[in-house]
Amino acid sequence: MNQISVIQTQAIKKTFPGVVALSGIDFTLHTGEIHCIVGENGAGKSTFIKILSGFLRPDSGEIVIGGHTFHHLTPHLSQEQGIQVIYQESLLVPQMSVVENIFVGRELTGKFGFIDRKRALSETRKIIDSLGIDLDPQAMIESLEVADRQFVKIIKALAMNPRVLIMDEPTAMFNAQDTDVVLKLVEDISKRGISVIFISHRLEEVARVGDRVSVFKDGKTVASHENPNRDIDLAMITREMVGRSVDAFYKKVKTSPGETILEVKGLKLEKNSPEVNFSLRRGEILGIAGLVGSGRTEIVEALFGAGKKVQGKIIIKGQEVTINRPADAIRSGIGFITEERQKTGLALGLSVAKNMTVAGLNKFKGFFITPSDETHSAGRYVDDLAIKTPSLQQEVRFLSGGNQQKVVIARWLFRESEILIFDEPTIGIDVNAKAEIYRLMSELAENGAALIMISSEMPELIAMSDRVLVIKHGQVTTELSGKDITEEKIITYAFGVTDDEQTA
């Protein structure tokens, strides 16, 4: 690896309200590179590569980029110096066609001035042959799944030729076929020339693809370490991070599920698709398998009132309720974290406390409600739910991906919402917040509250679920349970043929 310094930083210092992100981050990332960060949630990762693209102001401290000094960045001023970032938010147009976003402010022209299509299709269809990777470059952003989405905006990135290329979070929505696709992409960029500052929760992908990893805690670099053999100690990676080994996590209480509360009979998302059919049980943690486009997210969905369906009957504590959106869900005591929980989930530009009581204003009395009124009503889900935040009227951006995490869950505890939907509870946390979040929901089903938890994590399936129902294309093809409930047996039921395969 060639030890040219590509960008070094010296000192960085950022704080925001009541919050000190970074206090004095040094880094260095090499030529051709793969330099991974590890973090909590709140160690300041976010914040680092925000400044180095520009969207952020460094209080103090130095940036050096090919030799030349910058107290600060400008988004422009970044990507003139090479820079790109993929950041785990999405930043594409729905509207718009997977070429058009990929040249959208930078459109090709020809010689008259004019947009040159042909030519932007062309460029695109190379780069996505390069991946290998099978996506339609004339198909709408909206109509594709979301790992599809976080392969466009890798495109995006690599049509800008890049120096160097930052990526957030890259494989949290991917299941394990996509997320060796972009590890080898990976390493290629990186044999290419480019070097690539990695930020993943995921510590098996760190220990594969990286060259060096620096652990940030608490907005300090505390430890940096060479991985030339790909064999780094996680254990004590782990350990650097959040002060514990990683034998503590993906522990479940066990708990003795009661009565049927929920049971969905005859559901169909489409005229001509399958039926599904399933019930849950108080104190039960329900996980649902399935490859990512299986028919997972849509199925909860559908019984959320924010997705289609054509037929189905929906039967909480032996009563029919008609769902026929969010709303109606919510008043039959149904509460959904969803995945893209920065998106769908939280106003971000809202506190805390209004994040949580959103959903149950109707249990406020009177006319007016006053932000002595939410803090009062919000305030024991901080301590309850050890909620990081210097105030309830923090607003919820500035909270660590955890702690968002857990603002949405208050808001149905708050609600009192018995039936709770987990889409992919602990993506782009850290193992430390992963934990937390494990405990309460541990929690929540000892208390009586009965849970459906969609994940494409296999060890947070097999540790946390009491029963797993496995989807593929939008099919139920098996129900497993107890010892039943292993890598193997999931993996087979997601890839492999129904039994209405086997007869067709």
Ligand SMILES: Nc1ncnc2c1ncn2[C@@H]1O[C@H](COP(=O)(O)OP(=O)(O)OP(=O)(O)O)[C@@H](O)[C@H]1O
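Numbering follows the first chain given and starts at 1. Just so you know, these numbers come straight off a predicted model, no measurement behind them. Rigid core: the largest C-alpha set superposing within 1.5 Å between the two forms. Compared with the form predicted together with the named molecule:
- Here R415 counts as shifted, since its C-alpha moves by at least 2 Å between the two forms after the core is aligned.
- A movement of the C-alpha atom of G401 reaching 2 angstroms or beyond is seen between the two forms when the two forms are aligned on their rigid core.
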Contents of the next structure:
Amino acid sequence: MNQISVIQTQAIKKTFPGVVALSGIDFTLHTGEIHCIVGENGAGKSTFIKILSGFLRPDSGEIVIGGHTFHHLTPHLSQEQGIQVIYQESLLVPQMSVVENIFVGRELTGKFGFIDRKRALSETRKIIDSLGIDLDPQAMIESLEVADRQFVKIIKALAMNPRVLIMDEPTAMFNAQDTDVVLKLVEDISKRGISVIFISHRLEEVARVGDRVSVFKDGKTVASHENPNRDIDLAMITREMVGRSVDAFYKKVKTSPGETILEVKGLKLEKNSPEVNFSLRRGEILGIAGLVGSGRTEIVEALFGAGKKVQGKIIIKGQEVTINRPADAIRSGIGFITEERQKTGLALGLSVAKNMTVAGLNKFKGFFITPSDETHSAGRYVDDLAIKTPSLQQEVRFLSGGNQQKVVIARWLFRESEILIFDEPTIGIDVNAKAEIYRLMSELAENGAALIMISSEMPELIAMSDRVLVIKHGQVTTELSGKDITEEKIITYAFGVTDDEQTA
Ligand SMILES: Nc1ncnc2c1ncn2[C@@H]1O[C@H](COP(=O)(O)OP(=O)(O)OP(=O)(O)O)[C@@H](O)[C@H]1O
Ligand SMILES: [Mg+2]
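Right, and the form predicted together with the named molecule of this protein, after the form predicted on its own?
Whole complex next, starting from this chain.
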């Protein structure tokens, strides 16, 4: 079949100081297709996208768009060619509304040059309706859940009437339901004739929506497969990505739980919210399930002193502790790996080593960390978690998205907290590193730590948890353990059962 290509690149190369990010990307995007790109953390996916958006200039290679050959693009040129990109990092203004974010920088002007708010609002509503999602165009971004923020980014791109829509891990923050909405949306967008480049670490969704799947490895295109029947062989894709087979689902080693280390009693986030009670033993992984927005994150934030709470006792090793700020929590031995990298205060301008050791000050005897202590210990985690960085001194902002997430994890491992909260720990992490993180979590539990894991990925929650608390509307609707931890039960309690049925 003679397919028409919208974008074609040849031998695109890009080097950063000490890092070869791209060593030869050949890539063809055909009209109307959904072309998925997969690859390990640091393989060069985002760098390639930034070259297509004109944000980065390649060292060499060619980009052909609609018959024109370019050696590099600029953001303006790229947009002019109809390319719209939704990046991995959020670029929304939190203190502005949805509609303001969508039209920021290109306000629609009415008569006399005033901003035509009405038109902006009605255009936004039109797109929201056509997508069939539930979103208030006048809501402030900061009040929105992560999933809704992602929808805003998609709407913003669509408002530009693109020919090509590029999405870099659009579903990373999403649970199964929201992911489903996004995937349907992507299919819908492609049916309108827009060509889509879709990057994801979730291979099942790539198999589901991709007309074509290309594999990047070490900055090169190593394979490109058509997927007309949506049945692409994912084991093969994994081998092409990693260079060997990976057992994607590691299961936690069963340990016999030790003493109770944490008790949360009568925790209330607001005056009228339900009480939350749970306990945690050494050696255990307590899973927390629930829809995004169910209050899962708020509960652990309150425990960590990072969110509001009006009452509740927190007892650690039999002693009641006062936790008003994260610093109190850290002192009590609690670590928190949050779902949003940017929010965790990764110091983007500091080195990999500094970012890891900043929470681990007490690990060293004196008050000062000597550079060699730091390097030695940080080096271990760089190896264990396979963090791709040219050196420990590299600034974190130059790391790929997935590798930044690994630094967040390493920081808390470094701190040797006895109680560790993981909020969506494997977001944006490639299959290989995922298995590594599961192994590390299991090892921590075996060594006597107690873990809490919030996750929207059912398979990982089920494989890793000894017990699962299901949260709905801020309330624990059930606690499952052992054989009762099934997807069906979790879903039933997460949203199948209404409040009335529960109390009846
Ligand atoms: N501005 C930069 N300066 C230095 N190195 C960079 C810069 N941008 C990217 N890199 C490096 O280039 C390589 C490719 O990074 P890129 O972000 O393209 O990976 P990725 O495939 O998107 O990974 P992930 O799945 O983690 O998002 C990485 O080793 C990264 O650290
Ligand atoms: Mg990336």
